[in-house]
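The chain that follows stands alone, in the form predicted on its own, written as structure tokens.
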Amino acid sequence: MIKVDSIKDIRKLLVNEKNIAFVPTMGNLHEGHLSLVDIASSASKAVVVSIFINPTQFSSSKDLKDYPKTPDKDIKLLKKYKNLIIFMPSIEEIYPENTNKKYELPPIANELCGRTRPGHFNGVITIIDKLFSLVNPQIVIFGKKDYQQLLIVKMFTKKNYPKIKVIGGATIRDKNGLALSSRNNLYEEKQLINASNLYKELQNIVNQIKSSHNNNNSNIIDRSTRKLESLGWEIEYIEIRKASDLSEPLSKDSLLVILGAGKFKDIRLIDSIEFCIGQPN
């Protein structure tokens, strides 16, 4: 394992590598991140993990300040991987000057999480563009928990970096079903059970839709939304979309995804579940 923090050093290390698998992270690593590194390690002998809390994707300075930072723990967790390069640059290294580049993103970037977090996905693509051009990977792995992010990155990559293959890694959950997230560390332990209610209600909606013989999904979603609100949640959205591109599904579409976002104890969490109705088209 090698750790570097400068663009000069990472370029020097990767200059002769032809098959790089890359896992971009914002640190505070957990088993979900490690599952992505496992995929990368299976795909290539040269693996890069970046740890960088990207300020351009935060709309709130408080949210940025409060984001968990555990660099020593992160390095310790990654020590078991051979041939691993950890790239931990400073903000000044990545953004020597203020950046305000605007990317042409698909309409979906303004929906779902994009409705309440204006500029968020532009900030995500800003750092992805920088890291892709720097690391020059052949394979990149993102978690499916951030399903909208994964789809937007795939769309951007297909257009701008067509030689890169973007892979989605399965969401890793705790024993209560809560998707592992760096933000989970902001909760007290007794609050984690309640935080898992978002996933439980998403799963409940999916089960009801699968067993229902009508198309009145809005009533099912409304009931779960009210239940979550009664448990202390502030729900931003719960929506069902077409899994392939997050467009509004038609009656003939069978491969779907339910996505939800909300705040519990003032901490924002997101989750998603892919599912199928009937025979896939």
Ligand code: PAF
Contents of the next structure:
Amino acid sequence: MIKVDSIKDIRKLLVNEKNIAFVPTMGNLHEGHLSLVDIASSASKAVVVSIFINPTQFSSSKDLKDYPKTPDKDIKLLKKYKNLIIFMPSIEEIYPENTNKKYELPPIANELCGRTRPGHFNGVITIIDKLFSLVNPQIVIFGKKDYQQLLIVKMFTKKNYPKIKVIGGATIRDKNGLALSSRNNLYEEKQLINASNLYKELQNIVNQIKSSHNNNNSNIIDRSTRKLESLGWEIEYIEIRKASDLSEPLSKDSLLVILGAGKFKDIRLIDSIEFCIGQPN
Ligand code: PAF
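Form predicted on its own already given; the form predicted in complex with this ligand follows:
Below: every chain and molecule of the assembly, starting with the one above.
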């Protein structure tokens, strides 16, 4: 494992690499991230993990300040990977000028999380564009937990970096079903079980939809939303979309995803579950 901080050094290290697998992260690594690094390691001998808390994707300076930062622990966790390069640049290295580039993103970037976090996906794409052109990977692995991010990155990559293959890694969960996330570290241990209620309700909705013979999902979703609210959640959205592009599903669509976002104890969590109804088309 080797760690570099500068653009000059990462360029030098990668100049002769032809098959790079890349895992972009914002650090505070957990088993979810490591599962993505495992996918990268089995795909290529040269693996790059970036650790960079990207300010352009945060809408509030408090959220950016509170984001958990554990660089030493992150480096320790990655030590077991032999051929790994950690790229850990400073903000000045990545944004020497005050970048405010506006990307033309698909309409889905303004829906779901994009509705309550305006500019968030523009910020994600800003850093992804910079990192892709620097690292020049063949394969990039993102977690499916951030399902909307994964699809927006896939759409951007298809258009702008057609040679890069974007892979979604499965969501890793704790024993209660809570999706592993850096933000979980902001909870006290005893609050984690309540934080898993979002996942439990999403699963509950999926089970009801699968066993119900009518199409009225909105009643099922409303009931679960009210239940979560009674448990102290402030729900932003719970929606069912078509899994392949997050458009509103038509009755013939069978590969679906339920996505939810909300705040519990003032900490914002998101989750999603892919599921299938009827025969896949
Ligand atoms: O998912 C994340 O951790 C971030 O959004 C990413 C993809 C590393 C971009 O900063």
